[in-house]
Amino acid sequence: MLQVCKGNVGKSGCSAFAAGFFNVPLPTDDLDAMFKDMVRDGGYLRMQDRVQDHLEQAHLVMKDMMSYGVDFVRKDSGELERVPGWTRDLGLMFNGPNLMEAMRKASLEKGVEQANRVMVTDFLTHGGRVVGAAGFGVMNGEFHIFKAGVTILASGMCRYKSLPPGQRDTTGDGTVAALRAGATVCDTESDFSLNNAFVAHWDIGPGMNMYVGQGGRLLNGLGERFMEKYDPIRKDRAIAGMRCLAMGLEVRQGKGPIYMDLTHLDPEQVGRIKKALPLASLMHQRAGFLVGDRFVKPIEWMITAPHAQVGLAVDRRFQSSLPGLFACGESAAAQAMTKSLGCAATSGVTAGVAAARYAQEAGEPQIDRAQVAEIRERLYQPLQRKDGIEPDQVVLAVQEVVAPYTVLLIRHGERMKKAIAEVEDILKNQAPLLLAYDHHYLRMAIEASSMAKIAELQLKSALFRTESRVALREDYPYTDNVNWLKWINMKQEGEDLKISTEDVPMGRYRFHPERSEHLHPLWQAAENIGAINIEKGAVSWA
C-alpha cells in the first residue's frame, strides 16, 4: 500500500487542523434521533443507508484510533470527556494535531509506504478501469507513475484558498483529475456546510464546535443575539450552514458586523477550549482576546469563502462511477457524508475494506504508455512558457467570483449566471496561459486551474437547482419536495459538461419529508421579522 500526498502525510490538509473535536455517537446515545437530525439537516438528500452505517460504525472506529495512539481528552477519573458541539451531539476532544500524527505513525507501523511532496494530477485508466495515478514531485519536478490495483481518493474538498489554516492546499485537484478521467461528480451545490465562520482580521484557526458547544453566542452589530430567530431550538449550535446563512441575512439587513461573544464563559469552559484548541488559544492570547482564563471582549467574526464539496458520486461502499476508483471523506459527494471528522473516519474504513476486496478480484492492472506520455506533456506545459499568467492572478480572479456571500450563500439566478460567465472566461482565456517559473509554481498553477474548474461545477449545479434547500435562493424561496428530491450529477464529455438528475430513492428509505412545497425556514424567519416580502414567488427585501 502507498499513500501519496502533495504535502506531508498527517501534517497537511484540513484533518490536521480539525479543531480538536471528534464527533462520535456511542451505542448508548439516541441513535434514532441522531439519524433523523442528520437526514433532516441534509435536506433529505443524504444517503440514509450511509447515515445508518456511520452511526453504527463510529464508536468502533474511535476505539481503533485510540489503539493507534490518538490521545482523546479524559476527565481526572480517567473517563473520556464528551463535550457539546454543533447541534445536539456530544463529541470527544483531542489535542490539536495529535490525531493525524498518531494515525500517520500507525500507518507506517503497518507497512504502508508514504510518498510526500508528490502532487497527483491525473488518474491512469485502461479498459474503463482506473489503474493508478500520475503526478510530480513539488520539490524536484520529478515525474511519477503509480500503478495500482485500486485507488482511493481522499484529497478533500475545494476551499478556494480561504484564510483559515489547513484550507489553502485543499483546491479540488483530485476531483478535477477524476472528472477528467471520466468520473461522475454529484450534488456539487449541496455541501451541507457550505461555509464556516472564523475570526475576522486575525489568522486564527477553526474551532466552532468548541466555541458554540461551550456556550459561545453570535451577536450582530447592534449587540443582539440573533440565532434564536432562525433556529429557535438549537440557536447558536445550529449546523454550520444554517449559522452562516443567518449571518448573511443579518448583514443583508444592515446589522453587521457579526461578533462571537465568549466573555461569559467560566474558567472551566475556557479550559476545555484551551485543551482542544491549544494553538488557537495561544493566538487569542496574543491578539488580546483571551487574558488568563477569561475572554475579555467579543471577537469580530466572519463568514469564510464558500467551501465546494465537489465530490464523486459514490455508492454505499464509496465506489465511484469509475471501476477501480473509490472516494472517501470530503472527496465523496456531500450526500454520502454526515458529519465532519467522524464521518471522514467511518467513510475511510468503509472505502478501505471495499477497495481491498475489489483489488483481490480485479486482476493485474495494465498501464497505457500513450496515455502516460500525453499526461506528462500536458503537465509540464506551464514550465515551458516564456510568457503567460501567474497562478496568483487566476486564484484571485476565482476568489472574486465565488467569495461574495450574495453568490453562493444567498443566491439569485442572474447573479450566478454572471458568475458562471466570469469563470468560463477564466477557464478559456486565463487557465490555458498559466505560467510556472519552477516546480513550486507548477503546483500553484495546477491548483489555480483546479479551483476555476471546481467553481464552474459548483455554480452550474447551484443554478440548476431551482429551489431553496441547502442554500437560499431569492428567485426560488420555496423548498420543493415535489420536484426536487433529486441529486444532480455532472460528467465531462469532451468540451461539454453534462448535467442530469437522479431521484433520491425514497422508496427504500425509512425517513421521508412531506411531499409539498414550503417556504424555506430561514426565509420564513426573515419574513416573520419583516426583513423580506414574498412577491410573485420571489423574495423582495423590505
Given for the second form:
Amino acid sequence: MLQVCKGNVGKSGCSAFAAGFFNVPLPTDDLDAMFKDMVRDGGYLRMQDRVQDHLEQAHLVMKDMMSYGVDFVRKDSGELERVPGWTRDLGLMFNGPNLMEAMRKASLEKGVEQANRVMVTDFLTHGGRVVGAAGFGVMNGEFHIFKAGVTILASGMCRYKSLPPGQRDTTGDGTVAALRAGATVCDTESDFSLNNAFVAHWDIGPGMNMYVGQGGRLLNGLGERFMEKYDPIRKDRAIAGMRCLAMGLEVRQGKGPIYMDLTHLDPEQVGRIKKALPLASLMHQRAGFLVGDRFVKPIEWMITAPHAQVGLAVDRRFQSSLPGLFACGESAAAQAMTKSLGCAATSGVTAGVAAARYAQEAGEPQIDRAQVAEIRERLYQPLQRKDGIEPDQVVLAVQEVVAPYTVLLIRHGERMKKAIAEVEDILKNQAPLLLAYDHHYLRMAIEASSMAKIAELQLKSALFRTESRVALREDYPYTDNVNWLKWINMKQEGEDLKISTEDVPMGRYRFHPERSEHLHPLWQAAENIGAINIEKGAVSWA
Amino acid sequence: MGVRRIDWELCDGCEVCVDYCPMDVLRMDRETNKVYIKYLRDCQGCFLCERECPQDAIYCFPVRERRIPLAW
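Okay, that's the form predicted on its own, but what's the structure of the form predicted in complex with its partner chain?
What follows is the entire complex, opening with the chain shown before.
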C-alpha cells in the first residue's frame, strides 16, 4: 500500500489544519434526530443510506483513531470532553495538527509506504479500468508512474486558494485528473457548506466551529446580532452554508461589514479555543486580537470563495464510475456525506475496505505505455515554454470570477453566464500558456489550471439547477421538491462537458420532504424583514 | 504571507521546516547548511514551520501580502 501526496502525508491538506473539532455521534446520542438534521441540512440531496452508515460507524472509527494515537481532549476526570460546534451536535476537541500527525505515524507503523512531494496529475487507465496514477516530484521534477490494483482518491476539494490559511493547497487536481480519465462528478454546486468564513484582512484561521461553539457572535456593521432572523433556533451555530448566506444577505442589504465578536468569552472558553486551535490562537495574538486570555475587540470577518466540493459520483461503498477508482473525503460527492473530519474518516474506512476487496478480485493491472508517454509529454509543457503566463495571473483571474458572493452564493443566471464566459476564456486563452520556471512553478501552474476547470464545473452545474436549495437564486427563489430532487452529474466527453440529472432515489429512503414548491426559508426570512419582494417569481430587492 | 524571518544564528539546518511546509516554500542551502525562504508568495500562512522548528528560529506574522479577491 502506498500513499502519494504533493505535500507531505499528514502535514498538508485541509485535515492537517482542521479546526480542532471532530464531529462524532456516540451511540447514546439521539441518532434518529441527527439523521433527520443531516438529511434536511443537505437539502434532501444526501445519500441517506450513507448518512446511516456514518452515524453507525463514527464512534467505532473514533476508537480506531484513538488506538492509533490520536489524542482527543479529555476532562480532568479522564472522560472525553465534548463541546458544541455548529448545529446542536456535540463534538470532540483535538489539538490542531496533532490529529493528522498521529495518523501519519500510524500509517507508517503499519507498513504503508509514503511518496511525499509527488504531485499526481493523471490516472492511468487500461480497458476502462483505473490501474494507477502518474505524476512528478515537485522538488526534483522526477516523473513517476504508480501501477495499482486499486486507487483511492483522497485529495480533497478546491478552495480556490482563498482566505483559509492552511487550505491553499487544495485545488481540485485529483478531480480534474479523474474527469480527464472519464469519471463522473456529482453536484459540484450544492454542497451544504458552500462557503466558510474567516478573518477578513489577516491570514488567521481555522476555527469557525470552535468560535461559535464557545459562544462567538456574528455582528453586522450596525453592531446587531443577525443570525436569529435567519435561523431562529440555531442562530450563530447554524450550519456553515446557512451562516454564510445570512452574512451575504446582510451585506446585500447594506448592513456590512460582518464581525465575529469573541470579546465576551471567559478565560475558560478562550482556554478551550487555545487548546484546540494553537496555531490560530498564535495568529490572533500576533495580530493583537487576543491578549492574554481575552479577545479584545470584534474582528472583521469575510466569507471565503466557494468551497468547491467537486467530488466524484460514488456509490455507498465509495466506488466511482470508473472501475478501480474509489474516492473518499471531500474527493467524493458532498451527497455522500463526506464533509467534515468525522464524515471524511468514516468515508475513508468504507472506501478502504471496499477498495481492498476490489483489489483482491481484480486481475493484474496492465500499463498502457502510449498513455504514459502522452501524459509525460503534456505534463512538462509549462517548463518548456520560453514565455507565457505566470500561475499567479491565472489564480487571480479565477478568484476574481468566483469570489464575489453574488456569483455562487446569492446567484442569478445572468451573473453566472457572465462568470462562465470569463472562466471559459481563462481555460481557452490563459491556461494553455501557463509558464513554469522550475518544478515548484510547475506544481503551481497545474494547480492554477485545475482551479479554472473546477470553476467551470461548479458554475455550469449551479446554472443548471434552476431553484434555491443550498444556495439562493434570485431568479429561482423557490425550493422545488417536485422537479429538483435530483443530482447533477457531469462528465467530460472530448471538448464537451456533458450534464445530466439523476433522481435522488427517494423511494428507498426513509426521510422525505413534501413534494411541493416553497419559497426558500432564507428568502422567506428576507421577505419577512422587508429586504426583498417576490415579483413575477423572482426576487426584487427592496 | 506568514513566514517572515529565519534566524540563521539559530537555524541548525535540521530541515524539519522544509519537511513540514505544505507549500514547498522553504529550501535548504547546502553550502551554508541553513534554510531560506524561496517562494514567499506561495506561503499560505499556516505557521507550521514556526511551530515545528526545534530551534525556535522561525518567526511568522499573519499579514496577507498577496491580494486575494474578497467576497464583497
